[in-house]
Amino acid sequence: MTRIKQIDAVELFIARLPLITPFETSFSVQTVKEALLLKIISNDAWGWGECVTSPDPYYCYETNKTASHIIQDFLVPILSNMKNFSVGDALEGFERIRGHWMAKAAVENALLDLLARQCRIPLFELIGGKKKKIMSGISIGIEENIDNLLKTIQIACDKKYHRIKIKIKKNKDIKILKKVRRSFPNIKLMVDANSDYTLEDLHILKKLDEFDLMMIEQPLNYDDIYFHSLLQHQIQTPICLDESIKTLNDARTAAELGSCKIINIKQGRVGGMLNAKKIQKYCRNSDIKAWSGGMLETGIGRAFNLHLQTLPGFVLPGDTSETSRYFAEDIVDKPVILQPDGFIKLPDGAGIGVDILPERFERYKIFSKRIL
């Protein structure tokens, strides 16, 4: 992989977009989307990274106060003192720095989208991918009224999407579940639990068995492994793992431990692309299922999520809908468009492939610093 002479300029920004519908989950209600980017110069060229954090603590302990400061006080004064270094050389030395995968992620990815951009190609190329259209899936959040949600699935059918995810909770899963399947008995359909249920609940995740789904991901606590390793002895709907995997170390030992048929790599929660790629290469010759979470990025965070889906262990629909389901505009040039068959196409261009537009940037910006 070609290196990167040395770092000119870091800057950090948030971007706050209004999300055209609530989106809630079992531990929260968002209703937009506060995105901590980050740009890095070399030379007279850029990369651009998103960190997938939110402004509370409510998926995981990282925010984007948390990365803010890691990435300004840790990350960055590393990356500065570098010269001629490859992006693997830089996660070498982030190595001393425990966890915050988060704001590692961000750095990683800008690093990776600079080199990309300096030897003008995609980054599906620079990481080892094939050009490919990428499967689509969508994340449906939790809907008090079932009316609603069936017209959103009818709306995903009709657009082609390749399967449905939607958001369960207690109290609100199975009495849903059976008017969802009575509806569309034959959509490729999963749940996503995100770690409302416990061991003592498993009257009621055994009877998620009746409705042929492709998963339930995470229905238990979310850095468990072991026992979603127990539960998954006793259900037979796959159980996917998603905030539990933050390391290949993570993934090998649910593997060994049976916890889990598939795993959701999100290369924002793992600590970037590099990391993502080990642990799919692992799924591949584990023989577990493997595909691309989202966490509601923008286009910079999306293009990324597109590009890791160019490896072959991704073999199931990922999480990146386009981008009208969440957002009125993007700030980024070319936002993510489904095509008639429910695939995406890769945005062309070096790097990522879409840039940011700087006047619409400015209107949804909320924070800047330079940083370096």
Ligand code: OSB
Contents of the next structure:
Amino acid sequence: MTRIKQIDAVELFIARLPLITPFETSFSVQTVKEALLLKIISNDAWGWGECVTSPDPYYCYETNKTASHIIQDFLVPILSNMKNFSVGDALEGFERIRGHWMAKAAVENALLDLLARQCRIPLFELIGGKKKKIMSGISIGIEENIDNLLKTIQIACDKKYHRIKIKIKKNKDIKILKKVRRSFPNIKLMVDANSDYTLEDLHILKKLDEFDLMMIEQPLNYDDIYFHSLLQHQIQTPICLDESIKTLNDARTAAELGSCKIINIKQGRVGGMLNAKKIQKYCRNSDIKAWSGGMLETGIGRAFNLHLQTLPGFVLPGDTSETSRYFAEDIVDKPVILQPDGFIKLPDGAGIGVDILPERFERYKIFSKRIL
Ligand code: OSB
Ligand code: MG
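Now show me the form predicted in complex with the named molecule, since the one above was the form predicted alone.
The complete assembly is shown below, putting the previous chain first.
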């Protein structure tokens, strides 16, 4: 990979996009997306990054404020001292900072986009991926009304989404799945519990085996790997870990303990594209299937998730949905759109292949600050 001469300016932004419908999970009901965005500028190019934090620490301890703090006071000062450096050098520089994977990912993303634009190549080429059409998947929030849920699933099936994920929580699980399966006996279906259960709920989790689910995502504690291994040995449904996997070391621990059969690799959660690449490579060699998750990103973060899925380890459809699944309009020039066969085309062009629409961005922007 080539090098970046030096960084001339860095800007932080927050864009506030209302969601078309509220998104309910076991940990919150979200009605707006406050996207933390980062632009890194050098003399001959620029790069965009999107931090996948939220204003609140309900999915993960990082928030828009902690990430802004870490980016402004620790990560960017490290970059500002570097000359003629690779993205690998930058990541090495960041190693001293513990955790804060989402903050690190945002900076890494912007550097990769900048470097690819500087080389005039698409991002997938820079990271060693192969051009292909990307599978789609939709994540459907918890619905009070089961008929609404069934309607939403029907619409997703009509659009040819490659798999359907529904959020579950305690007491919003078995009864709902019975009805969903009765109406849709053959769809590729999975559930995501976002850590709502404990091993005391084993009798409920065992019942999930009746529904031919592709997997259950993150049934137990957000930080746990060990108890998931006890659970996986007692249920048939494959466990997929999301919240618990922040590093390659976590993936190794999970594989060695038998805690899961699948990992949701969110590049934004594991410190960026290059760490995600290492984890998918490890998964390929250890009989763990992987897919790319999402965090309700705008077109910027969505583009990174698309490029990531050109790597060979991403064998299952991810949470890669159309822009219009969440937002009335995107802040980038090319929104994500499903093709008639449910696949998504990679955006053409250098870097991530999409760019911010300045006038539209102005309408959604609630914060901006030059930090270098
Ligand atoms: O657990 O995968 C999750 C959204 C926000 C936080 C956590 C999760 C999710 C999703 C939606 O499931 C993913 C998406 O469509 O971007
Ligand atoms: Mg999840």
